[in-house]
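Taking the form predicted on its own, here's one chain by itself in structure tokens.
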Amino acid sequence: MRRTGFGVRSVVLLIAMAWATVASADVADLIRTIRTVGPEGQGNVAAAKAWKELAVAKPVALPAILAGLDDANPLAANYLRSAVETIAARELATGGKLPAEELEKFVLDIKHDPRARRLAFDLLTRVDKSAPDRLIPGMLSDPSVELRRDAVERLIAQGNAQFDSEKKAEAKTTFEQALVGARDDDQVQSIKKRLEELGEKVDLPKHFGFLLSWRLVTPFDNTGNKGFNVVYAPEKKLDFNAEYEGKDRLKIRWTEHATDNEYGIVDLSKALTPFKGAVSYATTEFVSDNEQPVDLRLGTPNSWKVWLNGELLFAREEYHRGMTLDQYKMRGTLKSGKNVILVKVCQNEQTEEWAQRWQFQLRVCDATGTAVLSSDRRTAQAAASTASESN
């Protein structure tokens, strides 16, 4: 009997050796079928049998199947997710070991998908206690959002532990580094406070890359939400000479804003007059000194469009929902030189006293968060510095 259980034993190990070596040798063709997956069901059969293959894979194949979230659409990208967890779960629960040093080189190669540089660095740290003293601290500029938070949020202890101890020179230091690595609201607040404290004044503005000059012209009719849809004078050609028919037959011409608030918000209810049932429009120039895509991140509680050099970049028709920083991201190409933004705003007809914001705030910056500043940031910073003098 022992000699029949050991034999049954040896089958099922070897077997399940052979499984996983077919598995490895086949990670490739795997992850290739995980990443047709598409929406409505396209691709999913196939997918969901590949993952079961693919998650009893050797420890060794976790590189390869990081590297396939790389550009992956998001249903891709769980599974694959999902792959790696399952693989690196049942390693360590068996005791085993997961490559360290492959995983390493992975978080340090910024060409990988962020989101799975920040996997491979959690799994990294389970098996090497060491690795966030040795590697958080050079990722200050990170393109993982994730991975500098983590730089930040280690600079702000460090910051704050020199203030309480009356190194007020270090720690000014320490925070104005980490404001350049900064990225989240909820950081920059927490480094301006202490710089603020420490004499320094901090530009959110233009650390955000907020937009602060603006041109704007209201009201046109959105009676019964009908403006969203119509395609009035504005969105067809640019004329600041102009004069335009719009809502009630009222004549009405372009007027120039400048917004002084830290966070951009440009108040259409306060810069115009507080209409209801309107449409505005609000227009600027960003010069580029060269062709780069960029993030136009808006944040609104109204419906709204906007526009790059005539191109319509995204538009959503929906009403007071609030309003959040980056609240919706849109990929555009910057040209070389001047660019126009256009930004088209619709207030509805709602009476409620929470239904009355009628505002937009727009920055432009890289995939990261970072500002991308246009090069006559200064007339504009100038501009919006008299708005608020003369308030």
Given for the second form:
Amino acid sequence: MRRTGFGVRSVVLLIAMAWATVASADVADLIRTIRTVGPEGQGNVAAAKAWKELAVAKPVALPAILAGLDDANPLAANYLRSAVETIAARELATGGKLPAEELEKFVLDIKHDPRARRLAFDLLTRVDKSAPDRLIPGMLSDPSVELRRDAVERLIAQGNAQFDSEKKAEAKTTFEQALVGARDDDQVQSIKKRLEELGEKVDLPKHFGFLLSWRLVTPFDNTGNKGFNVVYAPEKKLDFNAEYEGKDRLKIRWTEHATDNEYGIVDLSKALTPFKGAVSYATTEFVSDNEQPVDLRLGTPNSWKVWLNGELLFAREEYHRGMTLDQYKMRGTLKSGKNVILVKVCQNEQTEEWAQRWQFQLRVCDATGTAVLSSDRRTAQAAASTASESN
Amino acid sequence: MRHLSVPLACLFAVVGLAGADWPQFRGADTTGVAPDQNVPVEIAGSIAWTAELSGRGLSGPIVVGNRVILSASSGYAQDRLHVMCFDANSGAPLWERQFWATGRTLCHPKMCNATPTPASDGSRIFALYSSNDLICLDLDGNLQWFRGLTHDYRNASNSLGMSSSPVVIGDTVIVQVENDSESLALGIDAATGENRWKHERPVLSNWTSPLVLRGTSREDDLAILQSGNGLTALRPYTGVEVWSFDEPCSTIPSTAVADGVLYVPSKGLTALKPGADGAAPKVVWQSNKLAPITPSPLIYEGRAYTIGGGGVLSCAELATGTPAWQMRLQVTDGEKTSQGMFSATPIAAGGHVYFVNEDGLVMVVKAGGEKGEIVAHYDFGETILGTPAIANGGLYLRSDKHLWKVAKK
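Form predicted on its own already given; the form predicted together with the partner chain follows:
Once more the chain from above appears, this time first in line as the rest of the complex follows.
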């Protein structure tokens, strides 16, 4: 699914085609210079100079510049994107043409950067109005979330038309296809609604890859929000038989919990006690068949830290600024076999009604949002049943 | 002005009549006041053109010469960043560029990624987004540099969205990125995008925008940064602190300025006179009856205007803070009475103050006087949250879908 490295020979071939105002060797050099741009404005001056030269290239250079986006850092990607747009806009404004055939090849080559492919698609559709109808239906599982979204949107429209004309069996098939491609919550919701009207059940936790079964322990002290930076025992070692001295000298132990919320929300106030000024820890195991890069995507209105196999992925101290799906995206690497995920969720002492939420949701997926499931994943019901027996 | 020759004074008078650019949030001097005398009061029949927009935005338009520049965002994740440029005379689109957000795009549903208003130094555009991406283009849409401030400072974000607009002072772009987790202010070289200075700021959510306190010469201009903890005055080029005002301030409406006095959303509204040569500022007056809720205060022709809860407009004498009058900003048309939610900051020109509520209803109030009076109104019928602009005789407003120019025909 990830770009596996656009071959050097392909880059050279594309650059070789980019003869024009800017010589092909220059195009490669200019792209290379732009790709070195870094944080805090590092390389900006050189990148700006290179951009100015690159932006006067002829449209034949577009595929090479688009290919330069492969594995570019997000800052460099924007420089290159803007060069592509500037070249294309100038050409179209002066009645010129874009290399439609080359752009289409680029769009269809999923080894390229997904966003570069979407950019190429947008350019292509400006010179070839038939491109969306020709290409989008085949992009239901595309690595580009935007191309995939367009494909799903078409299926939803088709399914709704079938539904409205009482072609229920066809509608069901169409919506099932759409669900396979859908990653954005609004589309998943509209598909789910229709499928349920057609008598089908949608397993949302499985579709999104929410983690449902957790071990929890609370409350550690977070009076004055000071617990966020305190390294409590679970951060040092996970011992599920241990008894800890928690906030106000409470003796606390790990408990099992499984959420049956369809968005995988673990409501700590209900699962435990609605403590204020408290830290809770949640941990779970994830079995992967192989080593693989994944996204861990968290939603919480509370301050938090997340570790994968003991490595701190990210930490953020912010209370009650809302909670949404995929609020925070972290990149990590699952090892083959058992992986341990640890989440620290801190509640502050605000007394307002809107500041009482103490909860989180976590899912594991790939870069497109496609669920990555633990090999030993249980259904929500089975997990809840097990948790109940354990408690 | 008293030293100007008569011909030069006449020239300035003509320029004032014709108007001036509006290069950033609340205009060139961040006052919200335009020198134009020719802006229509009656909007009906004065809509010069309407342009379609390709994305959402709460940012206001800016005007540089014959160009109207606007930011927007689009996409399911609001991660497409747009900068658009229109011909001020015709409304024709001149160019549009898109970028990809590198920071977090999450916002309160009422907001969107394109919430901060862009700024310009007259030759470059600086477009900032809630994702803390800062894009510099020339006036023809050519990229000059790109910064991803959340890419650089990974916890600088707010799950409800960011709204602080940048300000350009001399050749430094001042940006405030303040939130509950990692807060900072930056002075960025307008030419290169490199940091001139970076300051840690109070770790508190803050949606206010920096402003310019003009000095006796351009070299003496100060950048004023507001936060929940107070105000800080900085030399824009070096970031050196000149003075501070350490009283709690609002974190939504921004301080207003007029004739060297700051009008700070603190304890209602506080008039603050900075001392000479960096001396600590002194409080001139405070009024808890003038607390602005969301829109920033406006100072115009000897009066202070603030919008409080329920769309109640308060007008006060500038010298003393004494309330002059109050009125509810609403219009009844037949059986329908407009509601009183406001996000856009009022702006003024030609003896009138222009208010626009969130439903897109513009209300024009005669400045000053013994009581408030809405002398004209016009319903654009679309949600408007961005602060309008006044430049060169035109009033510019934007919704999520349209950009309008209002001008005398």
